[in-house]
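Form predicted alone, single chain, as structure tokens, below.
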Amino acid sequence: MTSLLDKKRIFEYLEKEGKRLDGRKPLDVRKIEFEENISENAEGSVSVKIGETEVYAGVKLSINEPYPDSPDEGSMSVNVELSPMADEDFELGPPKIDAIEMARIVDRGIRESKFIDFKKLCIKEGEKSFTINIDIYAINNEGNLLDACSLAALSALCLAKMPKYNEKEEKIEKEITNKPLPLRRENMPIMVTFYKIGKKFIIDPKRDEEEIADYRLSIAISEEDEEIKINAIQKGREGSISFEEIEEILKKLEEIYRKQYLKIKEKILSYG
């Protein structure tokens, strides 16, 4: 938990210096780094660590009757795990209220995107179809985890390849082939994630500064045509916001892909 003292700090540090305590300015992101295929038994997985925050993804295919509104099509599930490894506050046991947001909020920037091509997931109408299963394990907690989750599991699924499916005893069999799960790659979509602090919005927040924003805003973008498409939006928090701070926030969006993301979003479509 922040102490007030260290609230103070970090409200007045950033109204009258304009930087954060770790010398950041408000919209600057701490270093992003990967670490490819840490599982071997996933289809796909990857570490990623903004700043001393990591998680793990890993990405598992099964098959399943598809569901009633879309029979021709394959699925996807997300679950975030926060264990106590983590971060002391978290819990051991079923999915608390954090985790299940968490995996919503993936979850969501990932389908509205159309990054995925469910209908090439389909194996038989009606009947049988692939399901992605991803998992995220929360390693270490200093801030910001839900923008790294949302890296690692564009991450994972980048990194994922098919595997074998045996026709003749339809299951799947443990071989993995080289072919990549169909993802529209053009839509890939990245999170940025907005808290507002006093008066100040800042990006990438490390956990003390997490702990005092009065609310959250989670933007899924992707690009089309060299222009930007928002997929998703999910505010998180009790603190209200205003039509005012939106188009603020919009403003920003923008120049902090490009400056910042670009290059991240690059390097994760060079997988696969």
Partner chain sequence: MNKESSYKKRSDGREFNEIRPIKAKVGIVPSADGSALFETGKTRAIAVVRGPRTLHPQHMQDPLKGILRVNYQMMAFSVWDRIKPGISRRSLEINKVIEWALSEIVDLTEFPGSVVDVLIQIPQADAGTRVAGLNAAVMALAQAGVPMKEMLSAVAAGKIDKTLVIDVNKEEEDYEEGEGSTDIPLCFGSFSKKIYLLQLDGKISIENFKEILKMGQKASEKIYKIQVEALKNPGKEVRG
The other form holds:
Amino acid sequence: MTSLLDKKRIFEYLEKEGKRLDGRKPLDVRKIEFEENISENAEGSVSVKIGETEVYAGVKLSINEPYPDSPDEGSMSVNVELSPMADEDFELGPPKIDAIEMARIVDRGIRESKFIDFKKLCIKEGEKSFTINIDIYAINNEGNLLDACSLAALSALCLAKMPKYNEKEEKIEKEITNKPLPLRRENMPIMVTFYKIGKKFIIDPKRDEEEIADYRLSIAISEEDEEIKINAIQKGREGSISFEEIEEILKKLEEIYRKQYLKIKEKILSYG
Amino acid sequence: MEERKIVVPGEIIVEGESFLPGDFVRKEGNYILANKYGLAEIEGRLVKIIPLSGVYLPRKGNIIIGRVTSINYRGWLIDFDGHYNGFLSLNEVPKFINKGELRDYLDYGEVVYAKIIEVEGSSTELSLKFKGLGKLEGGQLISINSFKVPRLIGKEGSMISLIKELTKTKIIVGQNGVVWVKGEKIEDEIKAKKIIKFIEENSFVSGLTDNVKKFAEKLEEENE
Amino acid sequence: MNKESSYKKRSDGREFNEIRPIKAKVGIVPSADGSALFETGKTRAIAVVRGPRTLHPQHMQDPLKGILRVNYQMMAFSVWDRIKPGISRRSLEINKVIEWALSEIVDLTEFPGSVVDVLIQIPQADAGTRVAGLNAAVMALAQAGVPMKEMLSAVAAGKIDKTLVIDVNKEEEDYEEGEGSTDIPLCFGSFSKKIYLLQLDGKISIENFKEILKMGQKASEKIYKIQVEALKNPGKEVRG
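Other form of same protein, the form predicted together with its partner chain, not the form predicted alone:
Full complex below, order starting with the chain above.
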């Protein structure tokens, strides 16, 4: 638990000096590091670190019957696990709401940007299609797991290769091909989560900053004809947002995207 | 004194009948064995381990810094980074407090400098009825491993005086490893916290005082 | 080597008593009290220790000492056939046998009412995950400063057809010719040389079993050396 004294100092420093206790400016992202292929049994896998925060993600494909409302499409399932491995306050057991919400936010950004070409995942209309399973594990929580999960999911997708499909026996063989997943790489979404602390907005919070924020706003964006399109938004926690605040956040988002995230996006897109 | 070396649990530190087991070691036959990960030290016949890690072990008489995590009608539950919370009873504060007014005196998340007056099983009783104790206001906290507190304080308080001088801050060190730092400027507190962390990480490297001075100079340069 | 055995040469070229290349590192999860990585070949385990800390709910507390709790989990993508997240009967059993081994070496009498949580995750598996997990867990416990009698070093011994081998990989585990494969996860104390974890499934003669225990013990000493080197150089990746 963060003491009241430390909370006050975070507020004060941000308010008076526009700085954070680790020396960063409000919209600075910590160093992001990737380690590719952490499991050779996965179609794609990665470790992503943002500062000291670390998550693992892996992609596995399975064969399922398509959903009745989209008989000619494959599907995707995102699962986030927050165990006490990563944070002393996380508990063992079935996923709690925090993990479920995180998985759903990551899922929506990827789904709505049309990053995955689900039609190309269909094997036999109405009968068989591929499901992309993305499993994400928190390894260490020093804040901003949400954005870390999103980057990890995207990286694992870009790294992944299709498994070999045996058409005669209609099953996946234990072999990975050279073929990447059917991705529309130009549509890749980037998610940035803003946190309101006092009157200021920060991104990439540390654990104690995250703890004291009034609300958070996650926005997943993608580019279409060089124009930024919003694909998913989630306002998290209590607290309410004014119109002016939305405008301020969107302005900052564009700036952050161009100045800090384009090179991260390029890095992820270079996979596969 | 021989050079200290890191030992792991179950490791033979020394062989010989005459050696005596001190902290965190045991004697088995002719061997003195480690019971904990840490630095082995042999001083004359006495063999002991200086731990490098591990949760704080509350001792009667220790003065600690903790945060209020819970309040009931009898007093305050204080988290002091131990394996269990401590309890500060209504009777152990230097002032009469009505039962409905506990939060006015000490609220959730507030920080106290308190003395351990009793340790029994999983219960640790705290008191503020001694000179210099009470609520800490302003400033910020930093936690280090409690076994490194002696290095942070230094001989007769020399190290802590040095940090105060270098950073122009007030510092109180809890024996549980929680340290309170307060400065005129938040920058000074941040600088003090960095130096304290540096000492924790380099506590057993020789020439610590000189290294601390160099580190502080480096911080100064980075700022400019 | 038994001449009648159909398993004459190991698929990865190792000697029969040879362990796979090992990597070990202490201090991989900054927020934990202790953490470690242990890798043998393509089997990788990471372990985190949190505590001693207050155990909730209160009725589970032991008023005389702290308790140790193990949670072992294979990541969904650690093996070819994706593992559905959640508890399996297999993981519950592994939790327990690792918990028994570790509880025997730790001394938590100074921490009544508390719990030490040991979290083990397997990101990539090529057999022997419980022993790799145990090796990582012991390093993490030591780094966390938990009082312990000694270290533990574990190895997956086995018999492939009639050949006794050390550090069995997945391909060997799946061997079906002749007598097939017998798995024998083992764990030894570094000072006492006693056995803290022992399981077996398959078919093996009493004589062979005695022999494999000796081979396992020798291998565990090599593993111990690497664990010690990693603990003496926290933050550094040690190979062996």
